[in-house]
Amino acid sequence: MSAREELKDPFAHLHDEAYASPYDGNPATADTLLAMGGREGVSLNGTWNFTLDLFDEGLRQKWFADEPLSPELWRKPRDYDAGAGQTITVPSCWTTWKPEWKYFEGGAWYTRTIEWLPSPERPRAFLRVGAANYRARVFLNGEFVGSHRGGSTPFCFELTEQLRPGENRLQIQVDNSRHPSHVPMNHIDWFNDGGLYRDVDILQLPPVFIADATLQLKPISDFSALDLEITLSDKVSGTANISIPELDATWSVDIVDGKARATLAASPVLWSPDYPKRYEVTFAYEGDRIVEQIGFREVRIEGTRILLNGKSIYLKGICVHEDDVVVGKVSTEEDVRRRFADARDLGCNFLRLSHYPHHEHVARIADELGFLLWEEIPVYWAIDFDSDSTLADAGNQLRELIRRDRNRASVILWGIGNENADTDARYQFMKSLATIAREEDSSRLVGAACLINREEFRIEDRLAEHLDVIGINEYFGWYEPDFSGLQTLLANSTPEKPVIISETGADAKSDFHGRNDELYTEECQARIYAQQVASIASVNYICGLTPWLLYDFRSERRQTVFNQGFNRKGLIAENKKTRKQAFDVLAKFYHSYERK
């Protein structure tokens, strides 16, 4: 320690309320992200140490710049020691690890040590993280690498300059505070979860690779063209390679400054729910390819129907959110594959995942199982539209979404809102996130989850201007208990757009039985939805239905004796296994409906 350093002020952070402000620079966004494409990383999932930091010292007194050292070598005190022995697996949540951590909303420090061997042929090397709630700050060999906002998107960042050969040591800074100003804010209702709570893989790629590529067909086509997009890590010019061997083909295509577009002649089996045909597609560009299963079908709207390959379809849809009363926000396959098999017992061909992106793996086995999808981002409630940081901070979050999962045809939706009043504010910053959907991705649809004019009771927003699909929210026999005004609300309106009823329900605590007329009986909700479908199954505009929703989650608004903590809109309660009465009435509606 030079002499310099050892007259530096010990306090001096004591009193820095700027100390957060250097490590939310370098900011990974979409435009880092890179494409998975069957590429096998090195997995970093399993045990970290792990500290919590409700204080935020760790960045106050720059604990990642500590050399790591064992205590009888500290030349001075420390507030934090990586080895002391708490450690976390990841993925997981740290809210659902241990009792005493249930309800904490802060910073945490994740740590480990990986080994790095440098490749000739595979070089680069990146880091990916798959989802961290809800800001996460990266530090490699006790340097600062870069920061990500979002909870629930993946993020990557290049380490090839600062791993060297051999052992590395690598911190994670996880922040789960609520805040007005981040998406979604302070106020919601679900679990604020907080953690790695999905894979974290080292890239190890070549010199130039592929960033991203899509394939899709092409809108407006008679289905007899496919639209590609190429993206290489750098500016490069040179030739890439695409094949599908199931239809015989193989096109090679240009590159020029990293970037390729082009139309493909082909005639795919389109992918549909009651066909879920996918391909192998392989994109391949000198030494680097990736492998995508993909459909191919088309999505648009005509008048106030959707249209799915040229043909009216209804969806039949359930919400759902990625909770779970043992592992939170940890979505496993088979938890997955089981949100499905109810589903599907429930006769729905469509999921809205509420609130915010749910894990890659979900769209992807809808594809294999057939089932569509609204993916959205969680401008929820009452964001801070006038807030430029937020709407860069919802840009992006939609941007990470688009592009990790528009190559799923299962999804053909992106909700860009939830139940935002009408203001000047929120229809600017509506605005631009569905300009921004539009220019990611062309060959979907863009919906939002809006409420309805109260003053003339119809459904009305202006920001349907700029919407492809109208979802209405509206809990007509539970929030509000005349009924009748559903009756008057669809027939007071006249909408030009497509209509999916995105929300409607009514909480019922599972086995707490009783007259149709109380509340949180089961009767009571099996009551409610009996009366939704009959008074919507005739309203020609309506082209979907996704009752508030399939299983019991957390929330802790909710402390009345039938909740304790819970939304029980559910048709199935938090166990997961125990169906309510009015599960039956959805699915016999569901099984027996079909659009004239």
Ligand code: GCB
Contents of the next structure:
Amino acid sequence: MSAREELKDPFAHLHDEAYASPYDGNPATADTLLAMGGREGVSLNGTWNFTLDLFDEGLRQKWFADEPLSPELWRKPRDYDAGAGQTITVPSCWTTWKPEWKYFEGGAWYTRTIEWLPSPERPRAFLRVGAANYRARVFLNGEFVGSHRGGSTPFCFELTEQLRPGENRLQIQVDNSRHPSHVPMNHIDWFNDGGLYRDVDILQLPPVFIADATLQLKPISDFSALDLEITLSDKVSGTANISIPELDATWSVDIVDGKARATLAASPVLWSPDYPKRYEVTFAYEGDRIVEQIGFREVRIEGTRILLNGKSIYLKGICVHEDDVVVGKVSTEEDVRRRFADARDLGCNFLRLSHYPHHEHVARIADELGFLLWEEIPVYWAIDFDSDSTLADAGNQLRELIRRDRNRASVILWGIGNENADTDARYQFMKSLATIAREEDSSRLVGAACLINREEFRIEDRLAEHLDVIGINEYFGWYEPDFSGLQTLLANSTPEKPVIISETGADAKSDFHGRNDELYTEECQARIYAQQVASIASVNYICGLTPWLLYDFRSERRQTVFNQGFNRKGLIAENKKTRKQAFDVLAKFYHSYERK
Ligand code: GCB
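Let's compare: the form predicted alone is above, so bring in the form predicted together with the ligand.
Now the complete complex, all chains and molecules, led by this one.
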């Protein structure tokens, strides 16, 4: 123990309520996020030491600064000893790890050792975390590295300077507290899982490397040009080489100050749900390469239509949460493929990944299978729309999502919010988000799931002028028992943009049967679906629907005898097997419907 440490007042932390602020700095943002693009990381998945920390003692007492010593060598008492804690597997949610941790909302410490073997060709090291709900603070060898806000997007930190050859101690404090400044805020209709619940990797990279590379079909180019953007790790100049062997195409592009932007002539076979054609694309800069499977397609609007590759498309969709009774928000590839298989049976060509960015392999699998996606950030219900810091957080989550997925043909729409009341503050906040979405990606649509004008029974939201597609959440037949309101709403509305019914539905407990006007029966849910599709089908400005939703999911807001901690609006029960009657109603509609 150093003399300085001996002198430290052992009681100072008891009176310090500003203890967390030193660890909110050096934020990881979209600008520090690195493209994975086929890179092989050194996986840090597996067993980590783990301690829940209800009172934030770790930050108050600087647990991370304690050298790991076996207890007989301690010279003063400690409240934390990583080795004596419990262990957990990464990725996972602590909320599903032990029954007694189910409702824990607060901080938790993950600690593990990493071996570092410096390599002359790849001397730079980056930590990449797939997602940590909600706030993460990273420490290496007792020093604070940086922090990240946002529970569902990936983030990176460079560790090169702090890593020592041999053993290093990596600690990540993850805090899933709900808070008024967060996005989402306190009130959500899903389970607030906590943890490092997606992959964690170390990327070993050359001195200058490709930080990000995007190639997509240039909008309104007669399908004959590709937009390229490459960002290097450093502001150097040079040449990047891009190749698509299947098209027999290679291009050399100048990089100036670490950036290359170019339009490349090419006429690839277009990607679509009917023919999800992808090409292997290689981006190379000196010794560094990123290899991506990319599909090329165009999406745009014309009046009240959505055009995919120039042809009007009707979006036969379904909403889905990232939720599982056993593993929480962890999305295994098997589970993702099951979602798509069920959606396929339903007759879908479209999924709304609600209400936050789902695992990055979802869009890759959608590219491969031929599904279109609506991806969104959790600007959900009430948000502190007056706060600049909250806007910065939401804007960053949106940029991180877009940069993560903008090579994915499946993603056609960025959702910037869900059911937010139409106030002035919300209008300004979401207008800024729409601008960010377009700055990041001008080739996709921007939408939001909006509320309706309930006084006038009209589709009306001031935000619509900044959207390409208006999503409408309406629950006629359920929260609004008088179904005739839907016909009034549809007849009263003359939107000038495409509308998607982004939610509709009803709860039903699977295997609970009764009259079709008896709430929570499968018959009642099926009747509401039948009425909904019959009312919507003939409305010209409606370009698709994503009813709420594929599977029942955990939601502690719901505690009736029917719900027992679940939102039961799934077409399939939470076991992901038992289909309810409404599944067949929607499947029949989707399999037979052709828009005139
Ligand atoms: C909504 C929300 C969704 C809820 C759903 C419901 O409008 O967007 O998150 O789960 O209603 O079941 O009430």
